[in-house]
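Read the single chain below, which is given as C-alpha cells and is the form predicted alone.
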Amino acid sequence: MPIIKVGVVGFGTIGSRVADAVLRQPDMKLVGVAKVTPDYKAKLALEREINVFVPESSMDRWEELGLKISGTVEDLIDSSDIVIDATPGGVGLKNLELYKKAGRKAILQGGERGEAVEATIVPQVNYHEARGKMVVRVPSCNTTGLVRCIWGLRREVGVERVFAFLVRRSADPADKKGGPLDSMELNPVRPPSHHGEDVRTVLRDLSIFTTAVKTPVTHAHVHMLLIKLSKAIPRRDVVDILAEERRVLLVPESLGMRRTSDVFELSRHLKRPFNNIYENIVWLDSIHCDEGWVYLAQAIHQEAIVVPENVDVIRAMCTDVDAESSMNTTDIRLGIRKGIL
C-alpha cells in the first residue's frame, strides 16, 4: 500500500499532537508542518528533523534567526497527498482556497463551520462518509466526546433524548488570552449551547439539549449527561456497553480517580506524549440508572481527544482501508485503551 504523504498546517495545540501521531503510523509520512511564528516549538520540531514550512512573507525572519526552513506553505501543500489544517478557528476556511487550488484533500477542525465542509466525521459512527470527499471536518473536542459516549448506547439500545451539561475549561494551558479568572461564566447565558447542534452533524436525528459553563481551569472539560434510553436496562448492561466502546475508558473511584488532576497524573504514568488522554474518561461510579434514564460524568482532554479521529479520517479519505482496520492501527500505535482501568 502506498505511503500517505501528510502535511500539517498549524503547529499549535492540535497540530503538534496530530503531527506526532502521524509520525507513529506505519502507512503515513509526515511531509512537514507549516508555522507562522519562529519560536521554541519550531526549534524543537527542527531538532526532531521535522520539516518546517512558512509563509513566503516571513522567510527572511526565520533565516535571520538561523532556523532552517524547507520552503513555503504552498510547497508543503504541493508535496502532500492530504493536509490537516489545525489553524485557529476561521483561518482554516480562508486556507481552503490554497488547498482547492492545489487539488489537495483537506481535513479541518471543529472550530470551522460544519456547513462549510462535505462531511463531519467521528470514525466510530460515520467513517465511510469521508470516502471520495475533498474537504472533511473533525468536530470539536466536546462534540467528539459526546458522540463517542452516546453512540454505543444508541447503537446497542437506542436513545430517545439527551441532556448534557458541560463544565468547560476556559483556555488551553499555553493560551495567553486567558479568562475567566476567579469566576465561572455561563456559556451561553441563554441555552442551548452550540454543542447539541454540532453533535447532530454526526448523529443527525438525535434529540439533544446542551448547555455549558466556563470555569477557571486549563485542563479538561467535564460532561454530565442524562440519557433517556429506548428501553430500561440494568446498570451492569450500561457499564458493559461503555466498557466495550472504542476510545472510552471507565475509571473507578476505588483506584483514586475522582478529579481531572487524577486523569492527568494517569497520563504521565502511561508515558503518553504531551500527556495526552485520547479516551473519554468516564467515572465508573458516576453511572446511575433509573427507569430508562442513565446519568454519567466524563472528562474530556480538549488538547488530545480529536487526534485519533484526524488519523483515521486521513485513511478514510486517501485509502480503501475499512473503519475497524484503521481504528485498530491508530489505537495500537497511540496506545489507546478501552474497558475498565
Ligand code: NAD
Contents of the next structure:
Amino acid sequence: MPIIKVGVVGFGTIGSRVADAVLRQPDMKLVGVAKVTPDYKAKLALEREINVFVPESSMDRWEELGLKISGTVEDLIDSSDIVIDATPGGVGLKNLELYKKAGRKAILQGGERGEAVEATIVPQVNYHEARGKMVVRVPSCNTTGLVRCIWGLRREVGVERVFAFLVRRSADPADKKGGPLDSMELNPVRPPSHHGEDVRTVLRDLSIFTTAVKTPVTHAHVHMLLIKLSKAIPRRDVVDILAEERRVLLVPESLGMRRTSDVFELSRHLKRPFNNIYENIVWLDSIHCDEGWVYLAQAIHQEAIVVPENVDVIRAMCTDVDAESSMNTTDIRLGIRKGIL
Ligand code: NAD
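In place of the form predicted alone, the structure of the form predicted together with ligand NAD is requested.
All chains and molecules follow, beginning with the one already shown.
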C-alpha cells in the first residue's frame, strides 16, 4: 500500500486533531507539523515524536528554549505529498503561494473562501470531486453538520427546502478571542447567515435558509432544523434513514442525553483523543414529523466534526481509493459510531 506523506500547517484546534487522526491511518505518514509559537503544545508534540517545523525567522527562539525542530515550514512542504492547512481563516489562502511554488496539493479549512478553491467537499456527498484537484476545502463545522444531516434524507426521499436555526458556541474552550460573555448575539441580525450559501457549495441546488445566534458557551453548536421532504413518510422511516447515515449518532433522552453538557460528558466516556465527538449528535426524541415536515435538533462538536472529512479528502486527492473504502477505514481507525446509542 503506498503511504501518503502528510504535512499539517497550523497546530491549533483543528490542526492538532487532524495530525492525531493522520497518525492513526494505516496508509498515511505524518511528516510533521508547522507551528509558529514555541509553547507546551509544541513540547508535548515533540514528546510524541511528532516532527515540528517552524518559520525560518523564529528558529533561534525555538533552539534557545531547547525545543528540537526538524526544519523550516518550507522543508515540511517539500517533504509532503499533501499539506493540510489549518491556520486561522484567511491565512490559508495566503499560504497557497508556498504550496503552489512547491507543487504540492493542499486542503484548506472552513475559514477560507475564494476562487483558488477548486472544490468544497463533504465526503459522503462528493468525495469524487476532490480527484485530480490541487486545492480543496473542507467546509466549516456548521456546514459539515448540516450537510451530513440533510444528505441522507435528500438521497433517500428528496428534500424541498430547509430552515435551520443555529445556536452557536461563541468561542472554542482554548480560545482567547472572546465572544459574548453574558449575552446572546444575533449573528447575523439580518438573516440569512452565510451557512446556507456554504451548504450549497456541496448540495448545490438545495433551497435552504439559515440564521444563527451566538451564545456564551464553548463546547458545541446546537442546530434546530425544519426539513420539508418531497413526500410525507412516517417518523420511523426518518429515524431509520438517519440511523443508517454514516457519522450520525442518535441519542435517546431515556439515556440521560438532554444537554450539550451530556454530549461533552459522553465524549469523555468514549475516551477518544481530545475528547473528540466526530459524529452529528441527533437527539432521537427531538425528531418530529408532520405532513412531510421533519423537525430535529442536533449538537455539533465544532472542534472535531471536520477531522474525518480531512482524512478522507487526503485519500480522495492522493489515491484512487473509493469513497466507501476511505470512509470505512477512517471510521474504524477513529472509532466513529452511527445508529442509535
Ligand atoms: P486556531 O487558532 O485554533 O489554530 C490555528 C493555528 O495556526 C494556531 O496555532 C496559530 O498559531 C497557527 N498559525 C497561524 N499562522 C500560521 C502560519 N502562517 N503557519 C503555521 N501556523 C500558523 O484555529 P482553528 O480553530 O484550528 O481554525 C483553523 C481553521 O479551521 C479555520 O479556517 C477555521 O475556520 C476552521 N475551522 C475551525 C473550527 C473550530 O471550531 N475551531 C471548526 C471547523 C473549521
